[in-house]
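One chain is shown next in structure tokens, namely the form predicted on its own.
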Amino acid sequence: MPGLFIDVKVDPEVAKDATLAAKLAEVCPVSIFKASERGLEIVESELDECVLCDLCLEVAPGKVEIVKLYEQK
């Protein structure tokens, strides 16, 4: 089940990049990202644990988007 409050969108090219996947998994303090052989996986059960630290945005500027579902109408 996706998050109730937060969703994360990642550029498909970034998701395939093993090096960037590892960096995203490393910087996320709540383990939303998981690096695997296939690239980046989003751990949906952790989405609502996001603390909005923006570290993922710094690692992949313009390639990762944090969607605040509670701000959408």
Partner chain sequence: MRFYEYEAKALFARHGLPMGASRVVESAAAAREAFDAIGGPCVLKGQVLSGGRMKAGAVKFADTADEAAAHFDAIMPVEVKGQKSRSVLVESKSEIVQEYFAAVTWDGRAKRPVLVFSDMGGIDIEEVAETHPDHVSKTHFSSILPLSPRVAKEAIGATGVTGSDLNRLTPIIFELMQLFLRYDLTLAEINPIGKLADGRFIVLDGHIDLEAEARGIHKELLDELGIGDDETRQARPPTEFEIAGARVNAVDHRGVAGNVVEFDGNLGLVIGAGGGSLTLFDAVRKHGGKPANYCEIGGNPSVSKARELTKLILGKPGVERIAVMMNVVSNTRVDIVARGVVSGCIESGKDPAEAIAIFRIPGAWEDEGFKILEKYGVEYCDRSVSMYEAAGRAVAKMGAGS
The other form holds:
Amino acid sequence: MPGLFIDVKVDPEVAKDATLAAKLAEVCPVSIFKASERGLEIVESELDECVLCDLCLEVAPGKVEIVKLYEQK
Amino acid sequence: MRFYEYEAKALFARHGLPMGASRVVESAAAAREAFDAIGGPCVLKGQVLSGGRMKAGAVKFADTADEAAAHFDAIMPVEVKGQKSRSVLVESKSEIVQEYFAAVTWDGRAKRPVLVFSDMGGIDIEEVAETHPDHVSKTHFSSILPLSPRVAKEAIGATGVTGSDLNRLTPIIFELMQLFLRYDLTLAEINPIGKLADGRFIVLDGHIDLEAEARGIHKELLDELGIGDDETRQARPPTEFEIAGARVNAVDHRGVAGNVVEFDGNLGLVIGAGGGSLTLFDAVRKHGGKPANYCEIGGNPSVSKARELTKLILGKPGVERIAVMMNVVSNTRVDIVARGVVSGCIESGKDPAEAIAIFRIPGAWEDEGFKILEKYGVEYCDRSVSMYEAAGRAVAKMGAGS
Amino acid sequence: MSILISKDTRFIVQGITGREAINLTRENLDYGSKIVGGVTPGRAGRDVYGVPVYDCVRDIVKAHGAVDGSIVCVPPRFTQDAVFEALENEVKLIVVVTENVPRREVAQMVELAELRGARIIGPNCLGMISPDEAKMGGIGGPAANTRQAYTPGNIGVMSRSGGMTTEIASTLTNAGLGQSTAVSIGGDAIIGSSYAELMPLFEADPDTKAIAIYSEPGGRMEAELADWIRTNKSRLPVVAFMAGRFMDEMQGMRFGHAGTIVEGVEDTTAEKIKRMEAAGISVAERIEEIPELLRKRLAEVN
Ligand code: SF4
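Can you switch from the form predicted on its own and show the form predicted together with its partner chain instead?
Full complex below, order starting with the chain above.
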């Protein structure tokens, strides 16, 4: 489930890439990404805490999308 | 955070400061027992945080156990500056030949601890300083170099005290200086220190203030004294609402959304930061508004903290609307606060457009924040509307709505 | 001209990988500040927006040479150690952002700074800015927002409240008055640099023509400022805004910053206003009155 304000969409490819998952978990300052044995998990309860810092986009260019739900009609 | 006298004395006892025998009692029967155990004339002192106990009648002397019991009953209902005693300290009464004063506090201007000593204790020290300046010494000392007793010796000597009095007082005062730094105190005071007929000195009364910020560091001491986390020891005890506010702020360490103080008006305030809150509270009052609370958001709180604070304030009985206002923000983000208050309204079952009288937070990430407010139809303004004007608009809405 | 910071100031960020520090690093870089490195123990080798991260200050100095300043943005219990670390690596200007550091630890930091000939700004502050030159700290927020609030000019700003520093600057900017340097000095009971301690720097800065300050109940800092102005026959007119007037009726309650509590008459706004006015400081009741008062006082000087 997305947050009220923010949704984070991740390319399914990344979800399986353990190294990239670990990197995402490390850079996100509000712990939206969680790296587990199964790959990447999105911590839904934290989605609305996203600070739009773009650090996840930097480590996984083109593979992560931050959606601002308040910009949608 | 002020200690009761019995707590201050427990701390002094831990560090071997000389004191008369004493016991804290919570019933007349216990007062009687304490008198018998101490065995001799006693003084009974109501345990309140405010000064002026003697004048108010919360300090009484007993020569018999019956008297001690009667005094207990007399002291408990007495109000000292609006506060009643939580218990009574029964302490052996000694013959005192002279009283002294010693206190260590921070001098914010010198940025050093300062030791104030006087050989005219027991009375108002500010008054002594004015009428008998040569009987009061003020001695700054380093908070970083090793402490040494010579500072205490010099401070005592500066008031003309010499001989064995000087040598007997020095270790007591030196201990006070050590306590001050060791426990992150903002005030360590012994007033008076009494000189007994045989030349010994004892601590008669003491004041301890521990810095609120250092409570975590001294958890062990506070546990030992039985001081719980919910005891804020402000000038008045915290209300349920304020305790709930403290809980909201403790949810996570990101930023501040708390310092809630309860008032009895109808306009809930979600305001910040430290200085902005003071400014806005003044402005709301100046416009004739009735704040339901004071609070502070700042340091970029998490969305969840801002949300919980909003829910708490909206849930307060009598609150009709909230005004969300801050100074131009730098590190706190407009969009994060907007997310918090909007979701707080929704989770409280209210329409943000109705519940939020005005949103005036310009500054960091305002474009993102304003987009959120637009979407939910909340009235907002940018920096072209002053804090004073924004407060006026919120107050005006209350008048129209009720 | 300006005080404390210019576009040539090279500084570091201690605690650079934290949520707030990441934010502030990006904002400072965007504004044109020179950040040469950051510290987070155990994170050496990472980078934050291109700023290399090291385990300790010593390693930055080894790799990049001496630095002028540091922003300390670490949790309260690590703050004193971080400041000591900066001081012992000859950093001479330290901005302490962290809030809730106990007084004893602050006093010890300040005392060591004195021994090392260094200056501390804060704690519990947002740093400072010399508009269009550089900023050091979160002051003003993102670069675009910062440019909106701060413009170069002749007013020196000092404030115990970080947020109100920008509110005042923004009001000045809207009224066409720019700033030489604005310093958020911190709201704690003990801080590294008080109004009076920064006055000599503004006094010596030819571009500063007047001062605006934000003030609140508690402490003796306004009295100290009033004394300084009188003893030094300052050339600078000063306008103050006083907040927290409601607190005069609420002795012993703590509101706002750690240093803000009315314990005695001297802490009240009424008493502070009296003292400041006696020293020739104009006191505004609303922020929007500040520009007008400054203009009036500047006209009197010329
Ligand atoms: S933009 Fe920043 S806060 Fe948001 S998910 Fe990405 S890394 Fe986390």
